[in-house]
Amino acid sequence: MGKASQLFKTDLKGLDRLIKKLRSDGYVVYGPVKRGRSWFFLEIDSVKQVDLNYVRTVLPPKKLLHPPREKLFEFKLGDGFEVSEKPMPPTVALFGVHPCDLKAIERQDEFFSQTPEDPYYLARRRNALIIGLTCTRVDENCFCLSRGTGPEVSTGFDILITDVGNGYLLEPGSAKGLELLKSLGFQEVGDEYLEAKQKLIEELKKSFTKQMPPEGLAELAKSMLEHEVWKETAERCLSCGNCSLVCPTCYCFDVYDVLELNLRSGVRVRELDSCQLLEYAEVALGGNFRRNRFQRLRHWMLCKFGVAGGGLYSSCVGCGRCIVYCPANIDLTEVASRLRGGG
């Protein structure tokens, strides 16, 4: 999106109303909570639970348009072979997603949209509603302005919230977003508001200070496969998986079946996998593409670099959840550090 069409402003109050008319709409609102140290999308009925400051959730709003866990269908042996259609999802608004989320949600939109179509993701995204929220800070892990997915956003929502100091200017992304905003008569506001906020957004890039660019780091990285970093980076790594679950790009899962006691009935199940752990590149009789510890942690930083099958599809969009989230404190931007000669 370029410069909207029409933009709005409104206070705390009128962004209640905002939550309040989507889940009269029918909507599931879900948005950032802050419990303890840390913040996660949560189901939401009033503003007065969202932190409009956060930084970054523990876990990506990915989760509620690519479950963790998911029973695709339920079976069953009678006549003959049965299978029972899984109900409709449910219409769900994201509220006060930021930047590098809605990317991320962009490139997944893109990939589960390829022949063939995931009809289990494309049916959840049918019926979300996303809201944008520009950032109003960073901390030391956030690098999505190297990676040119934030702190600014045009496109991935239907609404986008900005905090300009004296209000809330509110950016149409969506014909469903703008007539929402006009359907909640929120006043209408002129081009300084969006100066306003280009202000705030261009001293908020002043507070980045980690980077890992994308230029050239694919070819890089993947003319360097016996580097030492890989088996050095290895030797910390626990192999554990968390970073592809908080990884808002990362998309692989392993499909199975589990069958009651009696044999004749049972649920197909859907679950995120992770390039991380052992069984992943596992075949018949033994088989493994990737036994070693260093070719799997190789293998999931090539993706985030973008050189493995996903592409641009799951590369890396700065948010620092796996940096945040190791137990043994390993750092991705420090390995493409060291392929270009750093450190």
Given for the second form:
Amino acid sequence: MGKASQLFKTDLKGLDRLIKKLRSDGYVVYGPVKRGRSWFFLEIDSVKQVDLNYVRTVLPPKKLLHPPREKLFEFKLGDGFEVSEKPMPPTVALFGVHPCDLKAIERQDEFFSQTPEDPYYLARRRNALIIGLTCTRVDENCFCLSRGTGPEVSTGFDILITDVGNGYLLEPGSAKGLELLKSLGFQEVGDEYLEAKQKLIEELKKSFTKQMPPEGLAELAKSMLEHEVWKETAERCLSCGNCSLVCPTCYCFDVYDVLELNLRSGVRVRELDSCQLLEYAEVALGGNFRRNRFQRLRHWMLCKFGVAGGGLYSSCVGCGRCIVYCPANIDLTEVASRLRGGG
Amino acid sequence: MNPYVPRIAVIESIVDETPDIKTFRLRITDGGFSFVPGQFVMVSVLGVGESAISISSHPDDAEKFIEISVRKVGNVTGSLFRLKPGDKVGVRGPFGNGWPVDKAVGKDLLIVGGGCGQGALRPLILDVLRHRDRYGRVEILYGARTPQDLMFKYEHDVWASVPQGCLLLTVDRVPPGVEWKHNVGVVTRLFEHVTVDPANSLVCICGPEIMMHFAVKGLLSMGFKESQIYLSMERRMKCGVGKCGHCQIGGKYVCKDGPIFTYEELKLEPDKIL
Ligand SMILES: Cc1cc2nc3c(=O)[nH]c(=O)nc-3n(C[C@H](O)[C@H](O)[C@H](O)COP(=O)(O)OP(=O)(O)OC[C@H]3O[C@@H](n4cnc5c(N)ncnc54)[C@H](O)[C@@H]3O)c2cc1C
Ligand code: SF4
Ligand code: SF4
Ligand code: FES
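In place of the form predicted on its own, the structure of the form predicted in complex with the partner chain is requested.
Full assembly next; the chain just shown is listed first.
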């Protein structure tokens, strides 16, 4: 897609009109809302509810595209069975998605598009509208810069919003986005706004402290399966699975059937799962190929380093969530630097 | 097409193979089905769940029926055991890659099965019987816990009579009073009778992972190369289509990249007994 050909500018009121327009177009709009000391993607109807200066939400926008729990189909038992697929839930618009999360959505898009396609994810995704938001600040756990996943972003959004000080720069990233911007009659502006945006981003880059460069990490980790860092780190791990739950690129799910009390009908559902949990790799008769905690922690980190099954698609985009929400203060960037021979 | 929604299959007949293994013949009710030897299906007992089960019949019969040979170990398999001919199950698939039947053309084949793994190997054995001229020498080694635990006993005479081939059986132990004229001991003990030429052959193995571990060791010391040894792997499976993540062995998906891998492909992956 590259650089947008047309640029627009608006103020807070304009952003509010954008949200209202999306709602009147039938979207359920979600944006980053502050509750206590954390941010959450919640349904919004006005820009006033949104914190445009947020750092990261607890759960990534994944919760709206690859939900924690969803029905795959309903069935009726009796003489054999019948299956009926359910219509898709309402279309969502995600307002204010940061670059790392945009990148994670792109990876999930590609992952779920592999043959055979995942019809549930893709239907929801095709209908969704995504409005990105350039970060205004980073904290000590952000490391998108070193992952190449932010703070600049050129794809993965329909519209990208950047606070340029004297208003909001709006860049269309898709035909749908451009049409929206035009329909709202926002003021067209010139390339000098891109320069202003670039200056802000260059300034922002100076505040990153954490890093985990991808270069060679996958190969290195795979060649160091016996390194003591795995067992040492696993001694602290509680196998709670928080890290997967909050990770925007973790896609794993469990599938199970739920029968109604009448035992005649039921649903098959899928629910997000984590390879950090003991049951994840359990097979019949109590077998388990990742019975030890260090094996599960190692598998999860290998995945985030890009060497487990999901490859690049499930690898880390540097959002920092797993570090912030780990009850044992486990930090994958520290494991990576130990593998690289530091410390 | 939605890969998560099962098709309906009717159970046509059920054969008791062993005290805890049954073979179910299934007819898919809504049209065609085709597969290659070594592929598997996800079988649903709706309300209970789904299990990955290898297809144990030959592809040439797939328009009429497929067979699955199931060992009763838990919820889904236990529920399958309570079903009768005429009952319906859900089937998704076929999934996975299959045995290297094309690469095996003109080569010797060594087929090594252990326990319930023989189900995944039967389509390959049937292929040898039906297309004998495609393969060179074919030797079948098959081990089970006791003589009662051997599957497909009713076919062993046919397997044994394949020209330029042999069937060697072994069991871990023979209960008192049971007649047994074959070998006793683990399946790798049969390796001393193997005569296929390591320079021009493929080995296909399916069985418990610990058995495959020892088989690979033995084969490597006999001069077979890592790339000649094909193993059918078993891991927990939820989707069968490379999405749920459960079947991963390091960077590989058993459901999509496998279930059949060469030892060369797997040897550097973590979290296996192999
Ligand atoms: C590629 C492949 C081919 C297979 N072929 C056969 C076959 O031909 N015949 C046969 O009898 N069995 C086969 N299995 C094993 C079979 O899938 C399990 O025995 C079965 O899923 C157990 O389910 P359960 O509900 O009866 O047991 P439970 O113990 O109640 O199962 C609990 C859960 O674990 C999962 N699970 C348990 N064991 C396994 C396992 N070994 N592999 C994958 N998931 C498991 C199930 O999906 C279920 O969700 C195969 C497995 C794989 C991966
Ligand atoms: S691994 Fe951690 S830092 Fe990386 S994307 Fe996942 S949650 Fe964010
Ligand atoms: S969040 Fe921390 S303690 Fe919990 S499973 Fe992940 S690494 Fe282990
Ligand atoms: S069984 Fe779901 S990814 Fe392989």
